[in-house]
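Starting off, we have a lone chain in the form predicted on its own, written out as structure tokens.
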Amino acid sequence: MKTLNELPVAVLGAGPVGLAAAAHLLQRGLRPIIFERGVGVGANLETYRHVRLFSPWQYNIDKAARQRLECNGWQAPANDGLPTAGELLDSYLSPLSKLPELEGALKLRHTVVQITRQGFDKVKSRGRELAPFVLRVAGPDGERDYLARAVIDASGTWSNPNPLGAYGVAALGERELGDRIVYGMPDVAGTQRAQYAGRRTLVVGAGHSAAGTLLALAELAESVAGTSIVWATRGDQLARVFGGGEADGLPARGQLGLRLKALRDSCKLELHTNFRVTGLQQEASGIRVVGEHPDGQQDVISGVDRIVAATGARPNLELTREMRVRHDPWLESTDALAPLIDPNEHSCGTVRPHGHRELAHPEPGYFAVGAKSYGRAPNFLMATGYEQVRSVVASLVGDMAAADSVQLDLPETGVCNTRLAYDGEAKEDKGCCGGPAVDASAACCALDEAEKAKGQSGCSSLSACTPRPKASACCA
């Protein structure tokens, strides 16, 4: 029987952070075994391969992974290029996974269903830390158990989306109408175009996934008559999704916010704020979506053909039911990490450096990393996960100086909870369409801002630059 130190380190998930963890393990002389439930690496990225990422290549490639790739003749893309999710998968993760030392450790179509300790249930303590982990894994040939000296859980949250229901549970009728709902970021202008062209689509959510889908639907509406867009958000403060504009350390993220704000102000979508979905009903004209406002008043969105639920995701905590883990009570993140990322208090793109100590659980040798370490908190960046796994792997080999020397260099969003960008900032007379804006909510002004952010002259050449009325129903 193998001793604990002779066993491999189990890595859950073959996405960017999971493969980075494997690269760091190899660099430190440890043997990884990687379990991936998908048919290929980066299975979550595959579901939104059409989406262009905010972060350029310089933030998307792990250092240990880069070193192993370049030693095998790989040419890194230009640092400032903005890849799509598909390009990240094809140009980086796929070549990384095919390196002989990683390909031999990778088990595709293997789903980890439970983790425990050999000979120990959750209650038993004495000698627990000396026992190997047991991973119950469902593969193509059925279930079997694997032993590991440690577990790095990079399984993420994307495949476990939050429901449409505003209170954390599915809305009434949500399960029955599930074939009309897509969770995440469908390719509305590409492979799934036929499902949305000429139809009325409701997008629920106020994050970057919602923004990207709304903009894609707007492009579709320009070319296909009868395509209409409805946007529903649970709150009424859209500053976070509009972002920090030119102040954003990731220009593509700032531009996304500018474009979304311009779309909102252009009256090309129907916006419902403070709309908390409570029920869905099928009617002759389509889906009737029932919502509730904070004051208890009911609201209805009728005639919906398709719904995109961009409502975030949550971790699968069932995996570790038989282990001693400690999660934040509301974020479901690693407990010590929660104060650094709590979206109730924090909305900046910077996170205080954190590593193995903040990611550790009472169960020695188990670490949740990547998006899963954030629990339900949004805005995780890959670069954060790469530094997490570097620190965790250093701690596994006892190099505590390296494990504790954690440095994060993350681009700021340009908008914090103490400054509500756009809607909350003091309005300046910057001029619109060759002259001052009649109203800060003018659609032409938003377009003007977007054009000037690109270094162009603005919208003064546009034929129609009339500000929308303040009480316009389509923009309210």
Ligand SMILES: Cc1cc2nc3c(=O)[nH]c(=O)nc-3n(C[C@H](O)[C@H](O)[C@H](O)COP(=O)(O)OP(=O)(O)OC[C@H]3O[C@@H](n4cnc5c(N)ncnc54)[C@H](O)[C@@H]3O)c2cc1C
The other form holds:
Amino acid sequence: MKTLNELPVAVLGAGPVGLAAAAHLLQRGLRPIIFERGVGVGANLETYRHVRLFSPWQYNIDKAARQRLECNGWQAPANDGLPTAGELLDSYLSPLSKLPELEGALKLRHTVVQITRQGFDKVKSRGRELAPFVLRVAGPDGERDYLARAVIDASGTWSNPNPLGAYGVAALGERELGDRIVYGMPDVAGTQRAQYAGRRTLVVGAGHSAAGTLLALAELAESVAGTSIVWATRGDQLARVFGGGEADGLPARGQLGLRLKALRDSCKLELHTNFRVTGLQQEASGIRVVGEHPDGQQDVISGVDRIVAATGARPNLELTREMRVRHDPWLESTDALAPLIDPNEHSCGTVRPHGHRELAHPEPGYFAVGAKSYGRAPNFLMATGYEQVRSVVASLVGDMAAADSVQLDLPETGVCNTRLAYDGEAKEDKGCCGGPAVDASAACCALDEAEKAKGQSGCSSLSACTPRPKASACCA
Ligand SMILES: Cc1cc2nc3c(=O)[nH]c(=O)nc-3n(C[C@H](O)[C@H](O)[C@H](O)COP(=O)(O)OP(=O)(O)OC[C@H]3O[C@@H](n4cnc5c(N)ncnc54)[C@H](O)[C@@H]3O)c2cc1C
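Moving from the form predicted on its own, what structure would you give for the form predicted in complex with the named molecule?
Every chain and every other molecule in the complex is listed next, the one we just looked at coming first.
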């Protein structure tokens, strides 16, 4: 029987963060085994390959992956270029996955369905940290169990979209009308154009995905008569999706918001704010979408041909049902990460540096990283995931100095700085985040730190931040 240290480290998902984890494992002399559900790497990115990303190449390439690729003659694209998701796949992830040491470790069309520990169910304690992980994996030849010394779960959230129903559960009729609903970012002006041209499409959501789809539909409407766009948002504060404009550290992200605001102002779309989707019904003229306003009044959007649900995504927690995991009750990230990314408090699109400590669960050796680490919180950036896996892998080899030295320099959305930019629309904007590593500062965020440095009492006095109790406290 193999000892724990002879086993590979299992990586779930061959997206940008899973592949980066594998590169870091190899750099540290550990053996990865990568399970990927899709027929190719980056299977989630593949579904939105037409979308131009808002972060330039400089933020999109992991350092360990770059080093490995460059040693094999690869030339990185120009730092300031903005790839589409497809270009990220074709020019970076695909060549990375073809390096022999990664290709040999990669199991495509292998879906991890459950993770546990050999000889232990969730209840049994003594000695569990010495037991290998067991991964039940569904592959082309059926189910098989694999053993691993540690698990890095980079399975993302994109394949687990939130429903249209505004209360977190499917709206009545949502399942029955599923053939008219697309979750995510369909290529409405390209490969799927025929389904949207000359039709009335409802986009539900108020994030970057909704913005991108609305702008693509507007482009389609310019060239195909009869194409009409309806936009429904759960709240009435659009400041976050309009973003920081010129103040955004990622100009393309700022432009996305500005273009959406211009589209809204142009009256080329029908906007329903405060529209909480509760039900869908089929009528002769199309889908009748029923919503509820905050005051309880009913509203209706009629004659809809297709619906794009850009309502976010959530992690698949079923995978770790038999593991000792502890999640924040509403974000479903770890407890320690939640206060740093809670969208109820933060809007600046960055996060304080964090690593293996904030990502650890009570189950030693299991880490959820990448988009999955954020649980239901939005605004995850690849660069965050790359630093997460660097820290996690360093901790796995016991290099705690490197594991604890977390550094992250992410561009902010500028929403914190522009609260007056869209007069009357920014009143919900309370947020800021970023700042130094948690261990290096007692401040809750960058604004807090700046205020304290000025001798003021911090951002809570500005009602800009409402820090939660520190997750490291043992009790209330
Ligand atoms: C439309 C859109 C635009 C974005 N633009 C940017 C941007 O400009 N810049 C930026 O930094 N970030 C951006 N992001 C956010 C984020 O960086 C990406 O979502 C990124 O792909 C996350 O990487 P990941 O590896 O964590 O997860 P994913 O890319 O989602 O990869 C997860 C992988 O795991 C696989 N998988 C899932 N479940 C299983 C399972 N059970 N077993 C095996 N495999 C499994 C999936 O098939 C997938 O390949 C964007 C996100 C979206 C949705």
